[in-house]
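What follows is a single chain, given as structure tokens, in the form predicted alone.
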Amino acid sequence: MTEKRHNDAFSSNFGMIAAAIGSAIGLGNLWRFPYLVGQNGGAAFIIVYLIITLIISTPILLAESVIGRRGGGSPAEAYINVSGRKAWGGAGIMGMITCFMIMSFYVVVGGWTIKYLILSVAGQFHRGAIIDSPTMFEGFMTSTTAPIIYSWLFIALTIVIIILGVQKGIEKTSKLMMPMLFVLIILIGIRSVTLPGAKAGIDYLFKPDFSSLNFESLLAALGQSFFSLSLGACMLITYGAYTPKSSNLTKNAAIISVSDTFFAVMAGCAIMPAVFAFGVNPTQGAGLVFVTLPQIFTQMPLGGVCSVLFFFTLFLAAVSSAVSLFEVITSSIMSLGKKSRSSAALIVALVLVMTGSLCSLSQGVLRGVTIHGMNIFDQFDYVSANFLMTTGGLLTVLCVGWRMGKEQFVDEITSGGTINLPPALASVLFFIIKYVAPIVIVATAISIIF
């Protein structure tokens, strides 16, 4: 067995929860969730999403935390220690590759958030401003140098946090950013729901129409739950290795899932009422954030202030998730390559500069370079979300359910019997992890492929 490594750790359980919530809350909540709600019928989709997150995703989140804390070290080391077999280290390496592919296009979108925050601060989206936001976004996204420079700036900001380490970097910034994120999204939500005509958007979010649901909606809800909670990418395995033994992993998993879901719903409240108040189509995809909202801000009272708050929130959410993705890769390179934290982080940054630039250029001059009909940016997104994260989630539940076993699982979630957990709850959680989750994941994968 690989020797456990706990050179760095969170100083408190709150620090771990803040960092884990930060890994979950990201562009998936503010960029992806609102337009999926719009494309899948509103409140009915939210209800299905909540059920899936509670029954399927939260136990998988717990399973990742269990592997991380019991196994220790990098994801590969954790899998080997928990399973007792070196072959399982491949699951951790795959998690590193998954995070690398996600980060390659994520840094590009992170760069977009910086650009739009700067535009907001400069007063480009104040009430009464005349803008052609579709042309503005298309022109920026497809240009050669500007989006690449902003993606490099995003990488530089992220690497500073990583090099500072777990306590001084990840934990400290998470404790600062997470409360700020929740306050900001609540303020934006209050402003949005108080707009004239916002009631239609509120009804759209909270009055279910189950006739609009179909099988694709179920797949979208499951995929969004996985994507939002970063399941299958070894993030909670990495953070689990830094988690104090006294922490209640089951409670932590519940808090992370509830916080992430609350933030996603609040993101819907921040966006959809405003969309309906100004008569905008709610099914416009990612353009809701970078095309539609700037137009709405120019028509909204206090639109300039709201635009700054929104894009600052979007930027913080992007950074919080990027840090966790970056840490998985950095931790793995530190372990596999026997590198220091700073050296490993710099290696990751240099590679991301190249792959991120390719993803950015694929929106413009390299748009004609496609793989199975998708450009590089979309291909990285599609493969990581639909195949790598799904496979990673399956390996997680198989390792805990079929290699670790119930006795070790219960021992870990009760911290050696020091945490009082109802035996029935422990049995239900393990049953979901061992039997239900693998079936759901495999069925979903088959549906995506065929």
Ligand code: PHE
Contents of the next structure:
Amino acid sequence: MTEKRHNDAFSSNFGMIAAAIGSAIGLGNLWRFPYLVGQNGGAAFIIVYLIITLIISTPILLAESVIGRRGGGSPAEAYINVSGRKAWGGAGIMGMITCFMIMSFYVVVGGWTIKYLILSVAGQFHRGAIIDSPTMFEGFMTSTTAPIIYSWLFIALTIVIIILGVQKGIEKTSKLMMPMLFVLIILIGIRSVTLPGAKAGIDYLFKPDFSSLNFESLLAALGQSFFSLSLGACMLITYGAYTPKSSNLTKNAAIISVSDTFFAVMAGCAIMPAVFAFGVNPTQGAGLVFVTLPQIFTQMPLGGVCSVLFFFTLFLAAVSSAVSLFEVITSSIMSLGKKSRSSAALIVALVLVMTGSLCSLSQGVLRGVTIHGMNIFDQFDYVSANFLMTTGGLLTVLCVGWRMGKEQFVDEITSGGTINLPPALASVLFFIIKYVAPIVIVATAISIIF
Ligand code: PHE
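For the form predicted in complex with this ligand instead of the form predicted alone, what are the coordinates?
Let us now look at the entire complex, which starts with that chain.
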């Protein structure tokens, strides 16, 4: 077994939960979820999303933390340790690459968030302000230097937290940011659902129309569930390695999953009622948050305050998720390249400055560079959420279900028999991990290919 790094560990179980929820709640909830709901027919999509999250994603979340805590070290080391085979290290490396891809477009959106937070603090979106938000957003995101500089600022903020380390950086900031996120989203939700005309938005979120569902939306729901819970990118393997031995992993997985889903639905409640109240098209896509919402803020009572609260929430959510993406890559480079934390983090930052800039430019001057009709930014988003993360999730369940086996799995989730867990629950979870999850992932993938 590879030696574990004891100085890299959460000081408490709450610290672990806060960090994992911080990772899960991110642009995925506030930016991706609402526009996917909009594009895939509202409530029907949410129902499919909830079922997938409960039956498939939560057990995978547990499987990841089992690999992380049992194996220890970086994701590649953890995979090798629990499987007993060197080849499985490849799954950890793939996780690192997935995080790189996600991080490359994530820092760009993180940069946009900083820009919009500054604009709202400067009072640009107060009630009665005259703005042309599509032109404003288009003009900004397609320009060459400004969005790149903002993405660098975002990278710099994240790197400071990473260099401070697991306890002083990740854990401390997560414990502070996570409760703030919940308070903020509830406040914004209350404002939105009390707007005149908000009911149409609430109906859209909660009254299903199953005719709008197809296989493409099934893949989108699976991909979104993985993306939102940070699955298949080795996040929970990395954080699992920092988790106290006494922690109840099953309970943790349930808390993380419920919190993230609650937040996503709250984000829907914060955005959709406002969208409908002002008669805006909900299928707007990725621009929903940056184009539609600013327009709405300028028309609603307390719009200026809400804009600051909203973009601050988006910013906190983005930073806490970016920290976890950064940590997966940093921990991998620390162990693969035998580097110190700060030099590993600097290497990651340097590469990201380049790949992030590429994603940013692909919205403007490099717009013509497309793969299968998508620019680099969209391609990174699509490939990482719909293919890499699902493949990563598949490898996780295959490793636990078929390499590790039930005995070791149960030993880990009961912390060596010290935690009381109904044997039937453990059996159901293992059954899902061994059979159901792999079949669903492979079947979805096949249905898309043919
Ligand atoms: N879960 C994050 C979000 O919803 C994204 C993420 C994916 C973070 C993978 C870490 C790892 O925005």
